[in-house]
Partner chain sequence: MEKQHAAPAVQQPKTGRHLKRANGYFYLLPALLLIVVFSYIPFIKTIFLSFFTINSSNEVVAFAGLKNYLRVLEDQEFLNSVVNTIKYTAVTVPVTLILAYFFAMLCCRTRRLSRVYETMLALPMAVSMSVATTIFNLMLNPNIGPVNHYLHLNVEWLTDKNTVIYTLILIGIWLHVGMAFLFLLSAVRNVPAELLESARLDGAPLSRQVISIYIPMTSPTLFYLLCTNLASSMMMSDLVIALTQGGTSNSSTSTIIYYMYRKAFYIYNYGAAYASAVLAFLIAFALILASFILEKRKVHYS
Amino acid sequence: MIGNKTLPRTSNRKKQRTQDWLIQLIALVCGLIIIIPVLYCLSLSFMRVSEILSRPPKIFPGGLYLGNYETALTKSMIPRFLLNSMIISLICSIVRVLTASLAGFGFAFLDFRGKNLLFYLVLGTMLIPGDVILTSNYFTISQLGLVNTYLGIMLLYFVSANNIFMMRQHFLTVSKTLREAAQIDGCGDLRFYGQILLPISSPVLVTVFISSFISTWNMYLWPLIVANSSNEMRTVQVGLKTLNFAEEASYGGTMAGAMIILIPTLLVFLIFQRRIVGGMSTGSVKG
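Where the form is predicted in complex with the partner chain, the structure of this chain alone:
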């Protein structure tokens, strides 16, 4: 780099190196402070009751006690909550990828009257916060007889304006000649969409899928309202708040439950961290 040429002196380079290490150290300390709550949860989930209640509060468990996980998985509804959340998040994310890619394809490749207007109609929903229309949506779901059902929880999340926008922006970068070539070969729109466009867009599809998965896995208020009267239909996030362990297991069991619920999103985050931001920022900033 140019920097090396303009800094010929070894003392300067040494200074640079110590500065480098210092910055790394500060960043590490900041990072540690940020993840303290997660580490605390992890640590507590391995503690026996006596350790959790000891004074002064213990930071590290004495050993790898797995009883809390056992309690969480056998003496609570957590497995059922996990199943509910898995079903809801998977279906929502798949449907979202479909609705977003179909609409994105329409907006990017096809010509029809009122296209711009419809596009603004889609973007306009970003200005309507979901919480404001919560009550009204609840009555729609209730009139459809979908209270306490998976479909009732999922229906609102089958579409996301942000995802449509992301797909459209991505499809606009796909060369038009590709479609023309496909058309000359007698390939119709639907086949072009399904057999050519989707396969070559798999990175964006994965981004949309993953960001939907995390956001639907983590949603709280809507499933709380829709599945309010049925414990069986609760999602993990709502269920976590209703856990009722026998007194001596309550803290450890809850922490183990929180850890179990955290694992899916944590894994997705660790694997796809960069891709999520890459995808989101092309969908938002480039406007």
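Between two forms, the rigid core is defined as the largest C-alpha subset superposing within 1.5 Å. These figures come from a predicted structure and were not determined experimentally. Positions refer to the first chain, counted from 1. Compared with the form predicted alone:
Superposition of the core reveals a Cα shift of 2 Å or more for residue 31 between these two forms.
We have the form predicted in complex with the partner chain; now please give the form predicted alone.
Keep in mind that what follows is only the chain, not its partners or any molecules around it.
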């Protein structure tokens, strides 16, 4: 009897291991498909023009040639584009964290008339494609006199329904007794939100911040429209399309510029990687 019971357990473990290896193999293949073009771009950024245009094409550079990076940094406005994107991404991400956490707190802990209807309306905005309201948004920004300004580019990205939903769902996992105990001690709503709720929600807040930073860093169409007549207000994604190098440096310089643009988001992700994983896996707060 004991031997018959152990056989199914052993077979189940083997099946589970096989499935795990298969999933890891599929994930590895998908990761390679995604990362190979980026690695090839990195390789091209260290090549001279003769190597880039060689036949057959070269995969690896013959040496560590840094002239493309020097060209990208000194003969273009990439430093200015990086500054613009950094300012816009940081401010938008901070404001998004505040608006999402405040709205999530209201939907999770406060009781008021029409709360559910308002929440469903917020979720309904996720179903509206951004391109549909692009023209009306531009006219609004233009009437406010915010064309070719930081505020004009950032204004549409201060609030995100997806982030509000994420924060609300997380706050619902927080034990209600925690708020009741805080109220008994004379703690008001804002004090509970600022001194208790936010510190225990730091993984989710970091996740919202990083996702907002990356999404605003990579936005292209809206900055292209709003900063249409000011080259100094362009972001990195728009500025990369407008790089004008000499013919002999166009390929390598563009690839070097693309690599420079990737550095900030890569650093942010690597620094806060553990926080992101913690924010995705965080569960309920135990009292």
